[in-house]
Structures are given as structure tokens and as C-alpha cells.
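So this first bit is one chain, no partners, the form predicted on its own, shown in C-alpha cells.
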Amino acid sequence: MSTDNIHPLIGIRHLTESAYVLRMERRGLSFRAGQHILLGKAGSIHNREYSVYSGEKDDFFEVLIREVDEGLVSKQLKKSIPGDQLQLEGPLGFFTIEPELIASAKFLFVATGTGIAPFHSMAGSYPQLNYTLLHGVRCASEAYERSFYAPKRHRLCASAEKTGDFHGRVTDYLRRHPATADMHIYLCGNFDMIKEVFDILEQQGVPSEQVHAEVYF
């Protein structure tokens, strides 16, 4: 078996009972913020797509994972310990920011749950980025590593309790705080959210070519 795509685990940090971050040796792997990989235990036939969580210039490689009841890979990876060999394919995908826009454009990121992962990578890769991040969760405990983001850039939308910046879904927030036609908008999360946000943005006059989406689960 080739070892070119083997990345030893450095550590695991648990954010909630179900969500955790795996940190692996980078081994020179090149990627663009917003891309994803296929990840699994070395030698296993089972893998799963995960967006890259770490920044382009970090000397390690991270993914954010939520354990799901029917998720074989997420359960396996949660039991990993430092030194375990993980196997990945990629990076893959085009959910990325055009380099010429990074310094000057205005961005709106909309995520649900662990769909925040690519935006964590983008924010960490491009410190000069002018963005607002809407993160939709059920409760504030799911605001994964919120302190990483500048407070003025992060809007937590909690649907099940009044503990976030906004009580309701990200779609409710967008209806009350419309996007503008000069924004470049990136959506990552469940299909229903993405479909609804597309409809809202169309009504608000945002050009469709400025809206990018990655269905996460």
C-alpha cells in the first residue's frame, strides 16, 4: 500500500459530545480553503467527505467531524488516538474564493452545523477577508470554536433557544437582514437550507453567479 496519502493523527479535540476535530500531520499536502477530502482509517474501504478545517498556511491539517448514529466512518474516526494512520484522497472541489477577490470583495458565509468548516479554513487562510458569517445551530453549545472569529463577523443563529445573537434559523435572519447585490455569498450545510437561501437571495436581487453552494449533509 502506498504511503503517499497516509497522514498520522497528531491529536483529537472534542467540541461537543458528537463533534470533534482531527489534527493530522500535513506532510506537504497543498489545498485551497473551501476544498474537501475523502478521509478514513488507513487500509479501510470506508471513507467520507469532509471539508478542510485548517488554514492554507497551517503546518498541520484538520477536519471537523460530527458523529452521526448511522455514520460508520465518523464513529471509527472518533475512536482514533494520536499516532493512528489515516488515509485521505484529495483535495477535491471548487468551493473556493477567486484570489483576485480576497482583498477587496465583500463576503457573506452561511452555514448550518459542521458546514462551518470551510469558512473556518477561509477565515484562517485570509486574515484580510471582509466577511460576515451566519452559523445556524439548535443551541449555543454547537457554536464550534466561536472565539476563533472576530465577534463582529460571527452571527450565531440558534433555533431552539435564545442563547445566540439571533433566535431563529439563518433563513429567518436573512429575511430580516437582506443581503446586498455586491456580496459574494457562500452556502454550506443541509440541502433544505441551501434551497431556501437561494430563493431568498433571488428575491433580494443578488446575482446568481455570486452565489456558491456546497451541500454538506
Second form
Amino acid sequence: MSTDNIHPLIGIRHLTESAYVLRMERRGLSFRAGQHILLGKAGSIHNREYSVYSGEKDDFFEVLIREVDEGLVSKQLKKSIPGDQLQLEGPLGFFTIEPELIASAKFLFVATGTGIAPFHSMAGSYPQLNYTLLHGVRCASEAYERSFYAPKRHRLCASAEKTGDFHGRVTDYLRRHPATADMHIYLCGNFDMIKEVFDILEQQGVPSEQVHAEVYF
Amino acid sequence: MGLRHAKTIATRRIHKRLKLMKYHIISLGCQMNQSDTERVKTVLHSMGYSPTDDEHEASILGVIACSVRQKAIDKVYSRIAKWNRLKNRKNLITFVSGCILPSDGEKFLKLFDLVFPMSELPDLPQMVSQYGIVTPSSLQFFSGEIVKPQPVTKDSGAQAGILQPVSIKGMPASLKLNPGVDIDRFWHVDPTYSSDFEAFIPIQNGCDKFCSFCAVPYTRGREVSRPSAEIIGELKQLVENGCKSITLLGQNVNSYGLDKKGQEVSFTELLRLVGQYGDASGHEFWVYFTSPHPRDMTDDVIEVIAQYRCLAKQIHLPVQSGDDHVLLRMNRKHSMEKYRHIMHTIRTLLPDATVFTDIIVGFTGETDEQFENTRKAMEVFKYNMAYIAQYSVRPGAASSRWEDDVPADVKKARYHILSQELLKHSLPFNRQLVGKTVRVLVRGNDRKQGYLSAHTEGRIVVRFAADDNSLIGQFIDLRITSATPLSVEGEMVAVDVEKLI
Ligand SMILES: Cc1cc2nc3c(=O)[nH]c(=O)nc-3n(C[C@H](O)[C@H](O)[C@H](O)COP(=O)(O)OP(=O)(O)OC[C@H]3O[C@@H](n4cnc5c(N)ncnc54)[C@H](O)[C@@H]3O)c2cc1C
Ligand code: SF4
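With the form predicted on its own done, generate the form predicted in complex with its partner chain in the same format.
The complete assembly is shown below, putting the previous chain first.
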């Protein structure tokens, strides 16, 4: 078996009962913030897509995963221990920022749940990025590693309790605080949120070529 | 009996047996699988097998599988059940390759003797001999005529003796994360073309797009581009040998070269190389490509098609849905705005081009309004041909996790509405050909007695009265006399001998 795509696990960080971060050896893997990989246990035929969580310049390689009830791979990976061999393929995908826009453009990132992962990577990779991040969760405990982001850039929208910056869903927030046509907007997470935000942005006059989406199917 | 006589009888018996050793192969699914099958045949021929249409006659039985629809997968299971019953009566070997999902691959391991990804095809002779099956070539070996089975590649000499891991009993590479990694070795196998005048050239394998309705990225692995020098070499050889219609094949032809990160030409440049050769060669031929993905389709591809004579003015541009929400759910990663832009460029730069498309109706969650957007898109884009599929769950694809919630009768109704829409636009296009003289490539006998079938550069089907089969495989001029929505009829243009002189 080729070992080119084998990345030993360095550590696992449990953020909540179900969410965890896997840190792996990077082994020279190059990627662009926003891309995803296919990840599975070495030798297993099962793998799934996961956005890269770590930054482009980090020495290690991370993904943020939420264990899904009845889920196969998200459960398997949660049981990993340091030293385990993980097999990954990629990087894949086009959910990235054009290099020439990094320094100049205004970004709005909208995420639900672990959909925050690519934005963690972008924020970590491009310190000068001018962005606002809306993170939709049920309760504040799901605000994965919030302290990583500058407080003025991060809006926690909690739908089930009044613990966030905003009580309601990201779509409610957007209706109250409309996006502007000069923004480059990146959406990541479940399909229903993305579909609804698309409609809201259309009504708010944001050109469709400035809206990018990564759907976690 | 003298020793010499005994040897002659033994040799005769061997030759008789050799003649009996046949293979039967079933190729399911798309053009990519048909093209791959041409290479599988080469390897089987090199092992001394000859083809048969009768599976009862064969000693090696294979399927090139397709995982696009459940129906195709079911076919593999029903075939192997039958073949395994035949095994009770006969010594035979079964194999499966092609597009196989990991979950099916696990089951196939228990049902087939050999399960291997296409990238391991050159090792088939070794796999068969390791399996303990007597092959024609091994029989010849025992009779002292031929050497041991070797991997079949153009550079077989260099490979001799290096035994690649075989897929028997162990985990086949098709079940590993990237079945496309060693595809270069597969491309080194010469194809056994199934036609003298039409051919496929694979230029790329795999797909990185992950459309939610499609399992190809999981069965064929990542995009790998074939070296352009090899592609142009194969193209030149085909053209020199009289081939008239060549289709460059890949899951995503217009991301050709991107995986090589600057070490390979782009798809536009590949087409330019083809075009330049076409101009210089003095041969008449048409080159098509399929399938492009709207996301990667750039204006310069269309510009280069407009520039060179041999690049056929026919574009297959899958739209799948005319609604942005559905495209999002399909994970097509482009908007209708982008698609409209490409169509505008095509209509501007290639005014005579025909455009074909693929559409899925009744995709999970598709509302009446969203479907109506697809119908409107057909009205605007006026396709010459649309391959319309009623959505069905495709195992292994992301959308298989969602409820298939559009009722069958609604899908059927939508399918009929789009079929009618197609005819509304294809008929006027075909009608405007009436009275014109068009260049066609004669492809074979038509279903109608006494007629031959041809197609135009734009792949419009033309039938014409003729009983001269020597025209098959030739370019000729036809005057179009009548039109129907999906084909036209023509008559041969009398050759003006004086003009020719
Ligand atoms: C491009 C892309 C990037 C992704 N990135 C991430 C990421 O960074 N972090 C992350 O945690 N996940 C991510 N996902 C989702 C991930 O790939 C898996 O789908 C998820 O981990 C479930 O896999 P599983 O094998 O555990 O569940 P499966 O065995 O595939 O599914 C078991 C059951 O759970 C349901 N299910 C599957 N996925 C979900 C889900 N997300 N929520 C609720 N129910 C579900 C299925 O319908 C099924 O009934 C991404 C998906 C895509 C397409
Ligand atoms: S582009 Fe989409 S439809 Fe085509 S092979 Fe790739 S995933 Fe399948």
C-alpha cells in the first residue's frame, strides 16, 4: 500500500460531546484555505469529505468533525488515538478566495455547525482578511473555538437559547442586517440554510457571482 | 508411435483447444466504459483469447460495470449469479472492473474470481495465471511456443518480471481511496478499436466535482490527465489509418491538465494542438469532446473551436437543471448566469454549431417552479438534442441519502414536457437544412431497408437511400430533402465529374 496519503494522528481535541478536532501530521500536503479532503482510517474503504480546519501555513493539518448519530465515518474517526494512521485524499474543491481579493475585498462568511471549518482556515491563513463571520448554532457551547476569531468579526447566532450575540438563525440575522452588493459572500453548512440565504441575498441585490457555497451533504 | 508424431498430435490438440478459448465481455454504461473495454479486449487478445457473443462458449467472462444507476448494478449481480451456475459445469474465470462503488466491490469479491480497477488491467494475464487457470498463452508456454504471461503495456519489456500486487482475495485497489492513481499504465495498453472510422481517445480519468447525484468521483477517483504527447500520438495514428471521427473522452474534459499543476497543457491548448495537426495533415476528420463541465468552460475553448476546421462544431454542454437552487443542491458549482454566458459565447462564435445537453427532471426537492425554470432554459437555449433522465437514486452518490420525494408520475409528466420542448426547437433547426448540401460521415446501415445512416458534423442523423456499403466510413455530400425533429433525410449529390477533373 502506498503511504503517500497516510497521515498519522497527532492528537484529538474534544470541543463538545460530539464535536472534535483531529490534528494530523501535515507531511507536505499543500492546500488552499476553504478546500476539503476525503478522510478515512487507513485501509478502510470508507471515507467522507471534511473541510480543512487548519491554516495554510500551519505545520500540522486539522479537521473539525461532528459525530453524526448513526454515522459511520464520523463515529469511527472519533475513536482514533494518537499514532493512528489516517488516509486522506485531496485537497479538493473550489471554495477558496481569489488571491487578488484577499487584501482588498469585504467578506461575509455564513456557517452553520461545523460549516465554520473552512472559515477557521481562511481566518488563520490570511490575517489581513476583512471579514464578518455569522455562525449559526443551537446553543453557545457549539461555538467551536470562538476565541480564535477577533470578537468584532464573529457573530454567534444561537437559535435555541439567548446566549449568543443574536437570538435566532443566521437567516433571521441577515434579514435584520442586510448584506451589501460590495460583499463577497461564502456560505457553508447544511443545504436548507444555504438555499434560504441565497434567496435572501438575491432580494438584497448581491450579484450571484459574488456568492459561493459549500454544501455539507 | 514415434516421438515426433506424438508431438504433432499434442500440438494439434493444443491448437484445437486454443481455438476454443474465448472470452465474453459485457460493457455497461457510458462511452468511457466502451472506450475502456477496447483496452480490455487488447489484453485478452494478447492472452490468446478470441471474442464470442455467446457466453456459454466462453472460458473467461467479464463485466465492465457501471454504478450510475441501480439498474446497471443489478445487471452485474444477475450476470454473475448466472455465470457462477455455469461454473458448476465448466472451468471458467469471471472478472469485473470499471465503475465499482466500494460497497459493491466488497460483495463482488465474494462473487467474482477477479475484481480489479482499470489501472491494474496490464496485470490481468498474471492475475489469471496466478489464479491457476490455464490460458491459451500458458498452454502455448507448455508447448514451448510462448513465454510466461507478462503485464501488457507498450513498454512490456521494462515491466517484465515485476509482479504488481494482484487483486485476488486481497483488497482490490478499486476499493482503495483513489482507484485512478496508476491509470498511466492502463493508457499504455493499445485499444482494440471497434470501428475503422470512429474512435474514442481517453484524455482524462476520474472526477473532482462531486455532483450530488453522481457516484463517479467515488468509483473512478480523482482527475488524472493523460500526457498530451500520448493523446496527440494516438490521434495522429488514427487519422493516418483513415479514422474520420474522433471523440476526446473524459469525465470533465475542460479541467484537462489542471491536476498536473503547470506541467501539462490546458484543454484549450490541447485542442489547439489537435487543430494545428488537423490543418497540417491534409486529412479530413472531425474531433469531438465529451463531457465538458460548465464550471470550467472558458471562452478560449470556444474561440479555439471556431479557429480550426477539424474541431467539430458540436458542443455537448450538460445543464442538468435550469434552476439555481436545484444546481446548488446538485452541487454543480456554477450558476445559470455562468451557463448563459457560455451559451452566448457559443452562439456568437459558432453560429452554426449544434448544442446537446443532459437534464435530470424530478431531482430531490424539485418544485414545479424550479422545473419551469428548466423548461424556460430549454426554450432559450434551443438545444438540438437533450438526454433527459427522470431522477432515480444513484447508489453511492450524496443524493442517495435524501428522500426521492418527487412522485414518479410527476417526473414522467416533466419528462414529457421537456421532450416536447426539445422537439419544438430541434425541428426548426432541422428544417432549415432542407435544400442545403451538407457534408456527412456515413456510419452504417439504417433500420430502413435500402438506406444508409450518416451524421453531419453537428451529429444530426441523416438517412439516405443507398445500397452501396462501401460508402460506410466515408465522407460524402448529401442534399437534405426532408426533416423530422430528431433526424433528416437526404439524397446523394450527383458528382460533377468535369468539376472533379
Ligand atoms: C464538501 C464537504 C465538506 C464537509 N466537511 C465537513 C466538516 O468539515 N466537518 C463535518 O463534521 N462534516 C463535514 N461534511 C460532512 C461529512 O462528509 C459526512 O457527511 C458526515 O461526517 C457524516 O458521515 P458519516 O459517515 O458519519 O455518516 P453516514 O454513515 O454517511 O450517514 C449516516 C446517517 O447520518 C445522516 N447524515 C449524514 N451526514 C449528516 C450531517 N452532516 N448531519 C446530519 N445527518 C447526517 C445520513 O443521512 C445517514 O442517515 C462535509 C461534507 C461535504 C460534502
Ligand atoms: S462532473 Fe458531476 S456528473 Fe460529471 S462525472 Fe463528475 S460528479 Fe459525475
